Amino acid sequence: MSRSLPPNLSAAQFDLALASWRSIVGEPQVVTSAAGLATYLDPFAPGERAAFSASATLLPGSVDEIRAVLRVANQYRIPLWTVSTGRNFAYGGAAPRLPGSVVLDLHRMNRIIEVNETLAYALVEPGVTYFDLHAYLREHGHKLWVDPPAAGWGSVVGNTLERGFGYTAYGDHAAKQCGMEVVLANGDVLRTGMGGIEIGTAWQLYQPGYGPSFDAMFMQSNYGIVTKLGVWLMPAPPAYLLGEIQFQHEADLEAIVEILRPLRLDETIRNHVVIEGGLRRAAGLSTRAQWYEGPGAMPERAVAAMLEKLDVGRWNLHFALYGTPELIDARLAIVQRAFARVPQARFFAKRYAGNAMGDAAGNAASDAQPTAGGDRNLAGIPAMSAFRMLDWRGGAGAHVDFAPVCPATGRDALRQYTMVKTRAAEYGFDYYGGFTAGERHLHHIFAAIFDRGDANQVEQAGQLLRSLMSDARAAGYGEYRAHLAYMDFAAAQYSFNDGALLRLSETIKDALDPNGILAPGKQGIWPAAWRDRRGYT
């Protein structure tokens, strides 16, 4: 494997700045070997893994020893791509998306620096994980709870910078973030909202601060790096349901969304509801191989027979409802009542009471927790339950997923998923996927899974992405997250005023780190110094 360097640099010019970063990190946090960088690829690339490579990784420890790694990057004009742990698999993973950057690694920087339980909160660096998190309020007894993302082992900044979303009634992990420190490309650190008082007391419970307000500004962007980051934590319960409702047909869709909407805005329901996809359910509990071993996408009798068999619905809708018994009993009745006006669904509930907490690791005797990954999320409690799903089609499994934002109506969540069907069946791929309801939008994620041992397989998955997200703009829906390949083109979905909001993006990121160094490319934001990069993988 041929040494990769920085665009536009020479060996000569990389290895002087090599020797500078060697000086502030140490030599063991700077990784330029082959063996190391290759964990830096993306796992579950969609296409050639080489084709967004690191020319070398550096894991710096403090805020002081990132700044002084800008001042080098700046000298040499070298680019980085900030990672807080590197896991936003199926979205990249920890590769740049432009080649040959260098890969700013800040899982180091771990530190819980503060846990408020009176006032909800939490002060954390990138490289705190969900499973860190909960296991600490856990270990010192608080009666707090994380609100989890599908996979756990994420960074509790890295998902919130990417506008991420979990389960329970703090899902909107955006919404719940509350103050940042952040280093500037030119070396500068800012605290956001109440933060810039040196002795303030209200950074994590008032985002806006004085005059403008700054935080949604880092969230998917490349102007800056967050270093710290303040969250809101969900007061445990006195006690909560999990429930589940199973319908039995494709259509239904249309009435779920319609009966959930007005449970979701009226606060009936809190959590993120999830309306999971039949066959997203039954990868969790089987293999395709056992229904359906032909070519291309399963056909209806495979997945009808699969549904019946493991005794799941077409749709399985998930929801919590928190608070006292009473509470709960009242809020179970009007959502009993309500989607009872759907022929043959079937409803299933459990209750828990809040303060079965279990220990560190999330163990607790007999039924005291939910036991169930996606129950678990549900509960506050992280889990990997979610990459079962890449044993479905067998082989070296792996996913990448189509994230567009919906309209919480019946008629587009059932337009949507029509679409998104119907064109991966072109390409050969089942449709895995469902919903996850905010108040007024759904979130509408689906996988396509592949063996990324199969070449064919590999090639099919990223063709059918593209096609997906050009269906998806000529029916007026745009993806809330993409991946590495596809930022550009996702970006250039937002035309409105011949790209103006692109444009902008773009004046502020030139103002603020002119040498192009942090992130190039992110989110189809590219610097001057990069722009005729543009598109190019």
The other form holds:
There are 2 protein chains.
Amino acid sequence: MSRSLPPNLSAAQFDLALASWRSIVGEPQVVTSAAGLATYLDPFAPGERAAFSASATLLPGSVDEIRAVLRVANQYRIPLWTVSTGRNFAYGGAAPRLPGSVVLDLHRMNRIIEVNETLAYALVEPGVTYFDLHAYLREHGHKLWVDPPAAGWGSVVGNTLERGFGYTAYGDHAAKQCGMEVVLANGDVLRTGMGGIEIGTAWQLYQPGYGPSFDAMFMQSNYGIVTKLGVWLMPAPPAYLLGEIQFQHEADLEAIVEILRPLRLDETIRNHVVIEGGLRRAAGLSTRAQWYEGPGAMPERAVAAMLEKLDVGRWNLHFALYGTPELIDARLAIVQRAFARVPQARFFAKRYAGNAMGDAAGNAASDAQPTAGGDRNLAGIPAMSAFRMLDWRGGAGAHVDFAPVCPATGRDALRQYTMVKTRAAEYGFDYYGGFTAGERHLHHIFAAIFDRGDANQVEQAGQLLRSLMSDARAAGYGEYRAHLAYMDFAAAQYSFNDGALLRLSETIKDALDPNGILAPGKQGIWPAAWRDRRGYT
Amino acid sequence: MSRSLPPNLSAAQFDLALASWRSIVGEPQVVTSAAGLATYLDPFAPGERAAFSASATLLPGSVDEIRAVLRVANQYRIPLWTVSTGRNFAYGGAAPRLPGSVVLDLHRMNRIIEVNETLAYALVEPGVTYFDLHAYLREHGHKLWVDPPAAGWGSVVGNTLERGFGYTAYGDHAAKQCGMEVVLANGDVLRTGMGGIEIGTAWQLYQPGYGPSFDAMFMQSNYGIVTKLGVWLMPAPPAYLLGEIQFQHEADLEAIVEILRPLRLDETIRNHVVIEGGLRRAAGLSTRAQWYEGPGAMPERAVAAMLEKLDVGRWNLHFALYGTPELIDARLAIVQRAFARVPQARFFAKRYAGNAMGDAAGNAASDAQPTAGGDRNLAGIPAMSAFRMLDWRGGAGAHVDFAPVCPATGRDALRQYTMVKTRAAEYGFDYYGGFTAGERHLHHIFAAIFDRGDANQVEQAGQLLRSLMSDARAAGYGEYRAHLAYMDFAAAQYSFNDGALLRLSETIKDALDPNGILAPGKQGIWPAAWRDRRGYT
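Could you output the structure for the form predicted in complex with another copy of the chain, given that the previous block was the form predicted on its own?
Okay, now the whole complex, with that chain kicking things off.
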């Protein structure tokens, strides 16, 4: 394998830059070996893994080191791709959009700077994972919950910046973020919101501050390097109930969403409810080969037999109720009454004390039925159970996700589901997906699961994603997030007034990063210096 | 009175610009008469009203007209100051920060473009007031509530952009905003978030969209002209309860905040609770002259006598509970149990059906005691009762507000209260104020009420505000909003890393508005062309 270089840079210049960086972060914190760099490739790439390869990786240990690293990058105009811990799996992992970029890996900066139990927040560095924060809270006896995303090993900062979401009442991570420290491309360090008040009192308490608020502009963006982030934490409730409702028919989805929406809007249910497709539910309990080994997507008959045998629903709704026993009772009665309108709906529910933190294996309690399928997350306990999906299809399990925003109406949900399922089957993929319910929208997540060892499956997964994005756009839907390979395509779909939004994004990009050193191409935003690299690869 | 001109512009050039503008918006929509311009002066100016005077006012009727107006402004480099309806009273009204700016008054653009009852949102133009939107919802039988700010005549767009707040569960207006249309200084029109998807489905449903999110950057800013704004509306609850708890002692404030915080954090109480100072509560029922006519702030004895006579508390907490009768009961029990810990606390509560919309006089119901003092707002009914404060001190009643963000702890609240009350008394002002409770912060609002006809009072009010800002900053507090006269001073307080936040603000300002035509000086942000005008006037 020939040596990878940053674009438009000679090997000699790159060596000079690397020498400078070594003097800043230390020899061991500059990775250039093929073996070292291989760990930064996208493990789930829906195409050639080398398409998004790094030329080196730097692991700074402080804000000052980052500032010094930036000076060198500006000098040689070398693009840097920042990752917190690099666990952005299904969207590219730690790999950079522009091949040859240098990965700036912040996982060594992993301090939990502050936890305030009274005001229910934490201030963390990028290397802090959900597991770390959860363990810290337990260790110190803080009566606070994290809101874990599907995989607990991810960075709190990274997940929040990518607008990940979880399962509790704090499931909208971006909405529960408060205050950032950011290093700009020119090395300037700023604090957003109330953080502008030095030795202040409200950096993690009031989001906007005074004047324009910039936090949301540093999410899914390449405008700066976030080095500290405040997150609000949910006070542990006095008690909680984890519930599952299983539905028997595909078309029930419409009624489910129509019944759920008002319950979410009036906060009868405060958590980010998951409406899980039967196949994804089944993947937590079995593997695909037990049910089907033929070509193409699992036939309807095999799916039906599997669901019956496993005794799970075609749709499985996971919800939680938090509060005093009286409030939980009153809300449960409303929920049960509402969903009883769906024929053959089956209810499961189990109550817990607020300090019930689950067993070591990751189950919130011993009853297998109502608490399986990710429920641990609904009680603020990070897990890795989502990775069971990798075993579903066997081989070198991987997945790439299609993530359109769906209006919270039954009609839209059923339409997206039908559209995705039909197209997936054309390419030989099962509908492995579900919906996570905000108040007025649903995050529809479909995972194309494939075997990285099977070149044809890799190819088909890539093709499928492109088709799905076109289908969605034609129907008036847009994605909230996209894999490296589709970042430009997704951005181009936001085409109102000939792409005015992207024009604004790139005007700001050029103002803040004139040399184009920060994450060129991230979410389709290219600095002037690299704008010719835009493309749908 | 000599003719006012835009800064750095000759009368001849201005006449050319005005002629162009007349051809765009029509002769009657260009105001240059002294009488016409006088209506754009700050009615509550804490100093010379002429200090912030406009040279003309333009009233465009459409986005296309705004774009054409901008072309002329760019050509002549004339600063424009945009207002929605110009009701930003206590912070400057419709008056521009840079004297001689041309006011761009958008109140003629007053369409309610869409109301979606199912998904509970509205899309409105800048001229739509809370009264307008409330009337529209009633008229069409939509089971949705607006969240009115203190004065219902204000613009929904204007109030949201200034980060105003209200009293219901939707009291954080900026947090309930979803989707904008913005005209940039160069005339480019963009739609934020999911609005980038043309003929899309989720512009008013999912806030961030794909990539960086800019909505919060267009709030309290001068980066663009917002021409359409989506706001989420609260579904009318099946029932609600309006409650008031009266507390007898000044020092109770500490316990009140400590008890309230967990109830807000766990959403036992979902509305933006108001902790109203006794004097402000009394102003809704009487005038100052009934109790005291001597010099300086009302003495303690007079205040105590007044509160006793009116039978109101030293602190009066206004809360609402929304939901089914069972949920309201369960929550009320929790609230009562919690506040019963404060000696001599007195409870008042009244229940309503969800469709109870109050009587014509603005009371939510007939019981005078528990429902007076702004409670109508807690049921989503806009009012003008806050203006009773103008009668409190008599004469040409005016006020200027001091609005520091306060951590939601009893210690901080009591500290701010004591600090403000003491300083106010020094300048001869009563403590007329209260706290509105978010979850982790309180908006502390103190109004210096003065008689515009009394030059000494005007002068003292201005001096007091400056002192309060310095006091707050020294104690680690910052303001969330400020009057024109103090915008630069407030911005300068956000001084972390030598003002890095303001450097970012102005870098973006220069990129988006190179000629500096949009609202120079707004919230302390000056474009390069006018940066020498920064100052604490």
